[in-house]
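Encoded as structure tokens, the following chain is the form predicted alone, with no partner shown.
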Amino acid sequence: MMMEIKILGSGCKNCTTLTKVVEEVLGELNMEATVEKVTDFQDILGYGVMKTPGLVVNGTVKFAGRIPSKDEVKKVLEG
């Protein structure tokens, strides 16, 4: 099953930065995943995330309200 990653945020600078971090880590790990940006506030609230950016991996919120480091993202994606 391919990993599903969602970046929650309105398209702000932090959301863009988080997207870059995720894409870099995927490249370093040579992993494939679908990366979707979720910009609809109601959809974001649906994940229980009140502060963006948020990172959702396979339906589970992993980080919210801050930009995780590359190492943190790596640990989450490696499982």
The other form holds:
Amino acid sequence: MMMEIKILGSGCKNCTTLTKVVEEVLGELNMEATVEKVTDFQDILGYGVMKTPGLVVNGTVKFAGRIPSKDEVKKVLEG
Amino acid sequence: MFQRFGHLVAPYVVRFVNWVLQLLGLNIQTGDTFYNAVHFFIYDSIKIIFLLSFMIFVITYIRSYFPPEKVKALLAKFRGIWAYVVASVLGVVSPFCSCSTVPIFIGFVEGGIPLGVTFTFLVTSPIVNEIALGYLFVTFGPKIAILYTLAGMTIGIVTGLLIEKFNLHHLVEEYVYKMKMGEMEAEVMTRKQRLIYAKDSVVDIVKDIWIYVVIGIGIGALIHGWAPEDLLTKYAGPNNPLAVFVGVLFGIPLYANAVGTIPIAEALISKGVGVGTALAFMMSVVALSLPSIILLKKVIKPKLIAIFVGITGAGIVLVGFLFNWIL
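Since the one above is the form predicted alone, can you give the form predicted in complex with its partner chain too?
What follows is the whole complex; the chain from before opens it.
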């Protein structure tokens, strides 16, 4: 099954940065995944996240409220 | 500690400033109005940005222990007046950017935190934010920084208590109560992760605010150099209660970062404006800013916004009077 990545954030600067980090890591790992931006705050709250940005991988919140480093994202994506 | 550190670097900064002025071909005498203004501008910009970076580092490290999920869980444990006191303390250590106001509001209310307690948190947090606090400490010393913090917390607690007492739950948009919030396990960070988080925050925040600092200090320098002291003392001095009122009103439409308003407040005070008047203006800029009011419109009805602005505004005016009176 293809990995599903969601980036939670209402479009602030941090969310754009996180998207970039995720895309870079995907490129480096040569992995394919669907990357979706979730901007509606009702949906964001649905994940239990109050402070953006948030990173959701296959339905589980991995990071919230801060921008993880590339290495941290790598670890999570490699599972 | 900051004072001592300031004295340590001061001679180097002064030498650097003189060197820059010479490079610009400006032959100015010490004591000259223009010299004073330029000197104030460069010296303060460097000093403040340096000290702010240090302050932000320490405080974001502490802050990494208090994500909103944890704040919410902690708040749910307290009852009665203690819930308000704890909410205001957490407001001090757990700042958030205005883009998180709405999610935090919904998250708290949906999670069963009383409306008043939620307001206490939302009011205290912007007034007593870490950057403003560090800056106040450096500029005015510990006494005013502590008084400012206590005043900000009191305003938050009183606003929350009154909103709860008036029983205004019907003024919250209905969908807020219907929302279902997901469960999330707050991540546990290692010390190294916290240190990196703190370092990244310093870079991020300084990148965001340096321009406000420079503009604020620039306006401060102009005030230092040219504002008419006798006029300001006469009309905005500590003995004019009306000035506090006008300061608060002026603060509402102004949207500036707290750090931009501190050098202006400092310069105004040095020119004879009352301490309480200047601090009330500062609080009004950060706590009653138009952008956050507009954001709140998504979750609460205009009437509740008016009540919130009224209570918080009155609280700030009272604090202004108090500071003018005791300082």
